[in-house]
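The chain below stands alone and is given as structure tokens, in the form predicted alone.
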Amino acid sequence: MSAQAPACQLLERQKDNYASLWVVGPPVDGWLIDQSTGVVSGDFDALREWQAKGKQARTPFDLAAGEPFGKEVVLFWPKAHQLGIWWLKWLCEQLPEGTPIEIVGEHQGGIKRVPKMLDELGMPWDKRDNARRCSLFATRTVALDSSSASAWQTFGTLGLTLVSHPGVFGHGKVDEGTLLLLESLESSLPKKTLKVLDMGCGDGIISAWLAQRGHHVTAVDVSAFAVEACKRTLAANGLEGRVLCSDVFSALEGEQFDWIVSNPPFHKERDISYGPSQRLIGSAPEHLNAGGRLVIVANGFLPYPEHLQRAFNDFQTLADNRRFKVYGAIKSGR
């Protein structure tokens, strides 16, 4: 089996040099899964096509601090530059000095700019390789004025206090569809305590907000870095909810709830993917109780309406400030 991803053709080409890899970030790709020996990420997706080959697979919150995984490293450059600069922080402080660690990338990625940023970190570095319109570098481990720590941030809004992450959805700032969902929530949410899943959850404003309204809350996201986010944020409101890495309803099977709330990506890294929404809007039905309703916020243009039609027959548009639509529809009591 050959590489497909143009970042893992480029790695290809140096294959004879590892013994025992290790890929921090990765694409899914048959070719890198069966060269590695294992790999760490925040992708539930990725972590679950290592496992399936019996390779070893952990997020960077599995691991202990300064507890070590592997000697030869490759991290895929992400394309938010900020979680590219936290794991290159939480490698020093996770590997011991002067471990080899070896970036690589896409050009459209981002990654021309690692350079810059590896100065800017005291990292020493050598271009090795170019090709695909990617490129590949080789750096060291060093010891960093500057914690990895440092990348979450905390701030607030609606009465509540966010705790978020670099590649988290929305990272630092509030979602204009989030808003305009939770305006629709505060006026459509009956008194009763409800049983919630926030599917898709982010930085965990949607679960804090309604944990907060006294719902009893489950968050999902396919993301580690979000379920984390996520577990600080409700600590740091004081508020109690489940939390769990899940791809759309994997991690939720025989479950049902009164109600699911959402605004679902439409974006994997730079292509657009309705995938996980068409899975979501799809397979609602089944995971809520009769009667029970879904809500989700999207784009406008997004073409969600006819999916909502097929799954449930009929469905409401109950909020439209022309940018961004929430819909609702209602599991049949039958």
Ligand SMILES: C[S@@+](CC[C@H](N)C(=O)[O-])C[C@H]1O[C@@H](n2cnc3c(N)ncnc32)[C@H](O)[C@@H]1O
Second form
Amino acid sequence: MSAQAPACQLLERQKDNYASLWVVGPPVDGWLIDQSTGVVSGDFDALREWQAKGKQARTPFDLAAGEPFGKEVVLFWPKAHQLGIWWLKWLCEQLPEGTPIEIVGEHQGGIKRVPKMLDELGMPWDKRDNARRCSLFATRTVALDSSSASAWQTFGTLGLTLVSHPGVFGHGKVDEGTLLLLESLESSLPKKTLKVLDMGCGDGIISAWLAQRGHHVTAVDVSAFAVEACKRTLAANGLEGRVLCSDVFSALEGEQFDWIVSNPPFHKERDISYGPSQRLIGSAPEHLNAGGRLVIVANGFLPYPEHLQRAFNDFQTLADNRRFKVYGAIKSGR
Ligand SMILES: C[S@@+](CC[C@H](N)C(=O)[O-])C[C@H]1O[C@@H](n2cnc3c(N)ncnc32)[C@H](O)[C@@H]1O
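Requested next: the structure of the form predicted in complex with this ligand (the form predicted alone having been shown above).
Shown next: the complete complex, the earlier chain at its head.
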């Protein structure tokens, strides 16, 4: 099997240099999975792919501070530059000083900014290779002045304290669609306590808002950074909730809720991807109690009405501010 992702194709040219490769934040690529000993990633989807092939798979939050995991480490530079800086600082804290690290990424994904940033961090570097519109750099871990923990950001909105991290949706800002969704929920949520699922929780704004109103919240996200941010948001507000890593409903088999609330994803890195939102809408009836509701917000142009009609046979538009729409659908059979 050959590498498919351009950054992996560049690594393939270097494969004789790797005996026990650990990859950090990689794309899912069959060749890379076969080639590597283990992965550290914030993406639950990627972790499952490595695990399925019997490889070691960790989130950065599973490893104890300073617990080393590998000697040949390649970091895949992420779309969010601040997240890349966080990974580098984390690697410098996690691995012994002087451990070699390579950094690979696509030119359109910002890898060309990496040398300047390595200079700023005081990390020595060399360019190793350049092809397929990607570059590969080599550096070494150093003792840094500032810690990776300083990337966590706290801000206030709607009477809540939100805790966010680079790479988490909307990092440090509140989404206009989410605000419209919460405004619409304010007038439609019943006074009784509900068992609610927040699908794709991000920094936990919807979960915290619901928990603050006394509802029993389960929050899920495919990103380990979002899961950690949501846990910290709930804790910062003295609120309780169950927060899990899940690819849509994968961690919730057989579970049902009174309401499912979501600002669903429609991007994966730079690409548009309706897969998760389609699975959310399509499987929502199985995960709702009779009479239960799905309430989602979306950009007006997204094709969710068709999916809702197919899954629920009916739906309502609960709010519309021209840019975003809030849709509600009820599971029949009360
Ligand atoms: C539009 S954001 C909404 C975040 C947050 N609820 C808010 O309103 O600010 C969508 C979220 O879905 C998450 N997500 C993407 N794919 C997912 C999947 N397959 N399963 C669960 N969550 C997913 C993303 O990580 C992101 O946090």
